[in-house]
Amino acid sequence: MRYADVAKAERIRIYDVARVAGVSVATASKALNDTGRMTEATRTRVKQTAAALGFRPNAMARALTKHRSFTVGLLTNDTYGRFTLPVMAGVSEALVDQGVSVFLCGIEDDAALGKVHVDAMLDKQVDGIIATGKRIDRRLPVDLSGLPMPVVYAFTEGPEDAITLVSDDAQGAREAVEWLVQAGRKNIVHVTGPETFVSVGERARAFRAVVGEAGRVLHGPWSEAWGHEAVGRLWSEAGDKPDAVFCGNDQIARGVVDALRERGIVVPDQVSVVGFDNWEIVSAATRPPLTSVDMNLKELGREAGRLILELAEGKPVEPGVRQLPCKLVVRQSCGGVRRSSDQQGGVLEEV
C-alpha cells in the first residue's frame, strides 16, 4: 500500500504504520516509544514511516501506558503577559517534541481563582505545574506545596526547597554598564524602578560595582513619565551632566530618550542610553532604537519545560534557585563598538 493511499484513511492507526513498515504491531509500538530491542535501522524506518503517514499516537492510550497525562499546567498572575508570554513560548518549545501540551491559567492576584485552577489541574492529572509571574520576589497567591505532581517556579518566588528559575539581573546590569564604560562614558547615572523590588537592588548594586559606590541611582515608578521626569531633574541641577543613562526598564529608557530629544541632546552622540528587558515593542520603536538587556525569558521557559519533564519522568533534580544569564542586545542608542564576548566573559547580541 502506498503512503498516499493510507493517508486517505480517516485516522492513521499503529496497525497501518506496522503494515507499511513491514514489522509487527508490537515492534512498531516499541520503536515509537523508544523501548525494546531492535536494530537502529528498524527503529528509524518505523519512525520515518509514522512521520510520512501522519500518525498521531492516541493520547489516552499513551497516557495509560505511561501513567501520564502528557499535559502541563502553567499558572500566572501576569495577566498582561509581558513576562509570561515569552516564558510560555519557551515552555511550549521544550515540550512540543515530547507530545506534551501546555495550558495557561491566569489567576490574577485572586487566591480563590488560583485554587479553582489548581483543582482543575488536579482533576486533569497534569504531569506537572510551572508557576510564573510578573516579579521574582513575590509568590503567586495560591499554595502549590504538597501537590501530587512536580512544580517548577520560573520568574516568580518559590519555596526554599523548590526548583526556581530566574534571570541573572546582576550579570545583565554589569554587562550593560561595562559596555558604556568601554564606550568612553564617564558620568553614568542609573534611573530605575521602586526600591521595593529585589531586581532593582541587584541591578543597582551591579551598577555601583562597575562605576563605584558614588554612582548615582534614581528610583521611581516603572514608567516613561518617570524617565522623562528624571531627565528634567538631572538637567536642572548645576554641574556636569550625565553622558550616559542606564535605565531599569525599557519604558523608563524611552522616556529618557524623549526628554533628551526635547532638549536638543543627541542620542547617542552626546548621551548614551541603555534599557533593561528588551521589550521589542518599546525598544525597537524607540528613536534611535534602544540598546537593552534581554532577560532571556524564552530560554528560562525552555529550561522550566525541560526540568518539569525530567521530574515527571521520575528523574532526580536538585532544588534551589538557578540563575540564567541575560544578553545585551546592542542597538543604536548606546554608541560604542562591538566587543568580543570572549574578552568580556558575557553574552552579547548586536542587531
Given for the second form:
Number of protein chains: 2
Amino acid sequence: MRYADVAKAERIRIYDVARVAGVSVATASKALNDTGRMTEATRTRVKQTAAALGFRPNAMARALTKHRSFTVGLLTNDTYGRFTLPVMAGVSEALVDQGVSVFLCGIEDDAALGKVHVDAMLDKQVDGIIATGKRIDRRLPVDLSGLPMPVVYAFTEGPEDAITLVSDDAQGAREAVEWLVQAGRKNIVHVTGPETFVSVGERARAFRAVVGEAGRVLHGPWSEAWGHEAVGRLWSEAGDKPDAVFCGNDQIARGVVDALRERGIVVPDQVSVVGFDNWEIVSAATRPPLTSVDMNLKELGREAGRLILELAEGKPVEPGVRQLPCKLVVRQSCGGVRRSSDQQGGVLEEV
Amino acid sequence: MRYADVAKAERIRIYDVARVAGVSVATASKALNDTGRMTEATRTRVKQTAAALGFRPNAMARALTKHRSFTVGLLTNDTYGRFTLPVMAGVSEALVDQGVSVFLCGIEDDAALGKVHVDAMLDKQVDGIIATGKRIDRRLPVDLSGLPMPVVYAFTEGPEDAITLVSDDAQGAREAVEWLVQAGRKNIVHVTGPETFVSVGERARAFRAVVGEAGRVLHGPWSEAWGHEAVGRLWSEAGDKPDAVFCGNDQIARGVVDALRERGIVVPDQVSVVGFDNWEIVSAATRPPLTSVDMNLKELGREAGRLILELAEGKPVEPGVRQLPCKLVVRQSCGGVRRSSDQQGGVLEEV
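Please show me the structure of the same protein in the form predicted in complex with another copy of the chain, now that we have looked at it in the form predicted on its own.
Everything in the complex follows now, all chains and molecules, and the chain you saw is the first one.
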C-alpha cells in the first residue's frame, strides 16, 4: 500500500462508514469483521459503503496503535458504585501515568443505554473498554464481541474466549475459616446470601472443605436484618451453640454482631464473627470492628488497566479467567492470633 | 477572515501551541487569554508560538460550538464516591440523550494529579467541565479559571463569578426540625459534625431559628461512635432528657438510635431521631429505619448537566450560587404524621 493510500484510509473512519451506511458504529464494525447478528443486506451495504469510501478495515488496528486516543471506556451496571468505585480507582491509577483518561459509563441493566454508550466509545475511538459490574456471574446487557478495540472484563462475566479478572472467592473464604479454626473454634456456622450467586456457592464449598461436609450453611438476603434473624434462629435451637459465624458479607456480619450483643453474648470472647467485602462504612463501624475478607478490587482494577494498556499497544495477552487473591483484614471481631508476615510460624501477635 | 484561514486556524490546536512552546495546555490557554499566573517571558513565548503557527485564539470559541467533542469532564476529589456518585448519575442522565459522555477524573487532594487530568481534558477538547467534591466550603486543588471551555461547580466551592450549585442545607434542616416540632417534641437537641464545616453552621442556625436561640448543639466527629457518646453524655446529665435528636448525618443518627435502644429507650415513641444525607446503606439499615434529609444530589447533577450543555451551546447562563432544595425522607425514626402532598393541611397520614 502506498503512503497516500494509508493516509486516505486513516482519514476515513469507521464512524464515516456507519453514518453513510445509516447504521450504528457498532453495527458497521461488526459487519466489516463478519461478526454480530444482522441481515445479509445490511452487512453487504456496510461493506459496499466502506469500499466506496476507501475505508480499509486493516487500517483500524494500525490506527489503534498509531493514533491512540488515550482514553479507555469503563462500562458498569453497578450504579450504587459499591464494587465499581474501587475498580475505577485502580484503573485510573494504572492509566494516569500513561496519560490515559477513563470514561465511566453507567448503563444500569438497560441494553439500549448500553448500546448508546458503546457507540459513543466507538465514536471517540477509545483505546480499549473495561467492562465491570456487581456480580461475577452476570454479563452486562451489551455485546462487546467483535469491537475494533480490546476489551477486558473485571468483576463481571465475560464470553468464553475473553480476558476476565475475578476475585478468588474460594481462597478468601478458606483463609477466613482457617483463621477461625486456628483460633480454636469448633462449631463454625456460615450465614450467607442467596444460593443463586456463584460466589455464594464458591465460598460455601471452601467453608465445607475446611470444616467438613457437615458444616452448616444458612442462606438468606444480603442484609443486616438477615444476620439478626439467623442469630435468632441458631440461638433458639436446642443443643450446642455456634462459637463462630463466618458471614457472606459485612452487612450480614454486622447484623450477627448486633444480635449477639443484644443477647449478652460477647464478640469475640464467646463467639467469633468474620465478614466479607471489607466495606469500611460497615466493617469499621461495627462494635467490635469486623474482621473481613477484602476482595482487593482496587488491585483488580489496576490489573485491568495494565492489561488494557498492553492490548492497546498491540502486545499479546493470553485469554482466560484470572482469579486474583483476596486478603483477610483482621480487626477485633474474630479473636485468635495473627501470624507474622513470615507465614512459616514465628512471632504471634494477639488481636 | 477567508475560509482557508479559518480552516488553517482550526487545524492548529491549542495543544500544538503548548507542545511547541513547551508548556502545558492549561498554561498555553491562560497565556493566550491573559489570565493565570506565569512569568511574562512564558506568556510572550506562548503568544509568539501561537502567532508563528497561525493559531487564532478566537477560533477556539467557534470550534467549541462547531466542533463539539460531545464529552464533558467531571473532576472530583471525593474518592469514596459518597457524594460524587449521585451527582455523576444525575449528570449522565442529563447528557446521555444528547449523546454526550462523561469523563470521571478522581484527583483526590493532589494538585499535580488535578493538573494532569485538566490537561487531558483540554487535549480532548471537552465541551465543558463539572467540578464536584465532598464539601461545599472547599475548593478543588486545581485552578479552572481561564480555561477555553465552560465550568460549572456542583457541591464544591467555586470562584466568586462562577456558576455554582449547592444544596440548601438551611432549608433541609428547617424542614426536619419543623417536623419534630409538629410531632409535639419540646426538647430537641442537635448532635452534629465539626464546627469547621460551613454546612454544620448553616444547619445549626436553621435549627436554632426554629427551636429558639437556647437550642442545644453538640459538635463532634461524623461517626456512629460520636452518636453513641452524645447519648451517653446527654442521658447522664441531671434534669429533663431530650425527646428528639436532630443529627448532622446518618452515621451519627444511627449511633444515637443504637445507644438509645441499648438504654431501653424506644425510638420514636419516647425519642424521635432524624438524620441527614439519606445514605441508604445507613438510614435503611437502622432499627427503626431513619427519617433523613436528602440533599437531592442526583437532581443537583442533572441541573449541572443541563447548565453545562447550555453553556456549550453558547447560551448565556447567569453566574452565582444556586441553592437547590433538600427533601425530608420520612421513615420510622421520627414519629409524627406526614402531611399530604397538599401542604395546606388536609389528609394526615400516620408514620
